[in-house]
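Next up: just one chain, as structure tokens, the form predicted alone.
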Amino acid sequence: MPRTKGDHESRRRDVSEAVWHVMAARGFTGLTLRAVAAELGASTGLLTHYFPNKNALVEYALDLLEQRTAARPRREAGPGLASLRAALLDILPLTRAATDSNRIWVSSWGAALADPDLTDDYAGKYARSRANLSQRVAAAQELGELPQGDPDRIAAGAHAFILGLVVQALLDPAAFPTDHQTALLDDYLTALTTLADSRGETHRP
């Protein structure tokens, strides 16, 4: 009997399910083929109907890993500061899915550097996402809640700060907790704000 079209997206949303557990498993370098295979209990040589070679996997792994952490849960919240802090919380460790989420991110970092291709792409995420705190930092600024200056900078040291909380919270799990990586968050606004008190400027909780 031939194959039809829903058992094809059937596989093919199976295959996507073996390929995201076997990048939060074993990261992104422990990406092949076999261990693919080996998770969704079927040969290689199914596999090679999708993807060709490795790069042909690695690029589908990049692009699943963009689409699934575009479709994660975001928190709502209010102008200003509390927009900043919900946006940074998201990027951070706090749930399984945003742990493995963070998991393949890092460990793709290698594949990133080692293609230029890959290099420029990356860029471009990461300068999206900072362009994205930025508007917050600038709302911030607005309302009395943060320092006044270049929006960008001071968005470029809280990315700066995020993404290193993320990966010693990755590393060392038992060390950073996830109450604990928020408590460091807060810290580290807090600071910010403390900074605009101090220059005189009106802060409004």
Given for the second form:
There are 2 protein chains.
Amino acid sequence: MPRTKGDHESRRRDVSEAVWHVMAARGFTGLTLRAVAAELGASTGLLTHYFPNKNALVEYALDLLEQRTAARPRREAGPGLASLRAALLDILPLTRAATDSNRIWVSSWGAALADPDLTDDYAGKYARSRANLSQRVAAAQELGELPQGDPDRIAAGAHAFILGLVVQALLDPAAFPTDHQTALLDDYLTALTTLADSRGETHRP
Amino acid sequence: MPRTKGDHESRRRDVSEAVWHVMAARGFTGLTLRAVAAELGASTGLLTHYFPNKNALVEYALDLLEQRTAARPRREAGPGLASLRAALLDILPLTRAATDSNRIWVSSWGAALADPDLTDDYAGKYARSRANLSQRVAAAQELGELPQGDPDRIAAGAHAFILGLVVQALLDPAAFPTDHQTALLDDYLTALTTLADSRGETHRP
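Next up, the form predicted in complex with a further copy of the same chain in place of the form predicted alone?
The next block holds the full complex; its first chain is the one shown before.
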């Protein structure tokens, strides 16, 4: 591999790391060309080779956020309710990486709400998250682990619960240590399951 | 009342309205002296009489947000579960005023996460919200409407659920019309209540 190409790729990785660190530390709202340049120990001038303006930086940052979120290791779990639980645990800020990523997501909601195109993007992203959860809910229903009823609706409830728990845990980490987050999620899932039992709608295959 | 005082108070109300409108339209992240001046049809210079710098504006805006949130009309409801439901409905973006207010709250989380002092403020605010919900949960437990167990823990779950539902409804209003938000909340409360029934822990006084 020619040295220049290696240098270029290594520099790109450095830039990605710097953008990520700035966002994790200061949130999406603290992301500026100046802050990324300072993190890199480079001039703002150098950065304009990568990002001619703030919008280019924001676009890059949102792509990076999606890529890193998609690339996060996922828990393995059996089908049905166990898989729903695993997907919800994957969202919570239970590790440093998941905490950084969630801090950036939550702090990006302000930008998403201020820009109609971005609001649409986010609506699409979260609709896909709910569809993913809905498949797991439907599988749990097939196994008789969750009540019958619209799986999309149950998934929307579960998604609401987990997003709100993320917000609470980020804003008050002392009150929401990892074991408390997990316990609250399990309370939620128990309530869903027990609903199934009491309605007498479960069917064991 | 001397005319100058009336003018001054009327001008203060205008400034408050302008700050509010800018935040409701552009979110907390879009709040700048320039945007408030434009909304007022005034010069940025005039605004410096009220806000010598951006921090003064932010501080004012957060106070305004708390005051307006506190001043929002609240649903009347009986004790116990009905009162818990009413308090949770009061949080949801079911009206224009509640939607504006929630847009500002959600878009302020980025700033809250970026500033440790502000993070502590927010942690305190949300702890007080949970304490308020916890009292209602405890009353519902007394009435045998909710399962025994730590009311703070049940309140934390309910608070997580409602905050996440706010986020979803703001980012995707088409998928979360007001009746759907209410239905999802009622699903959540039914699951909590049914948990009480199936555990056989309810006691009717």
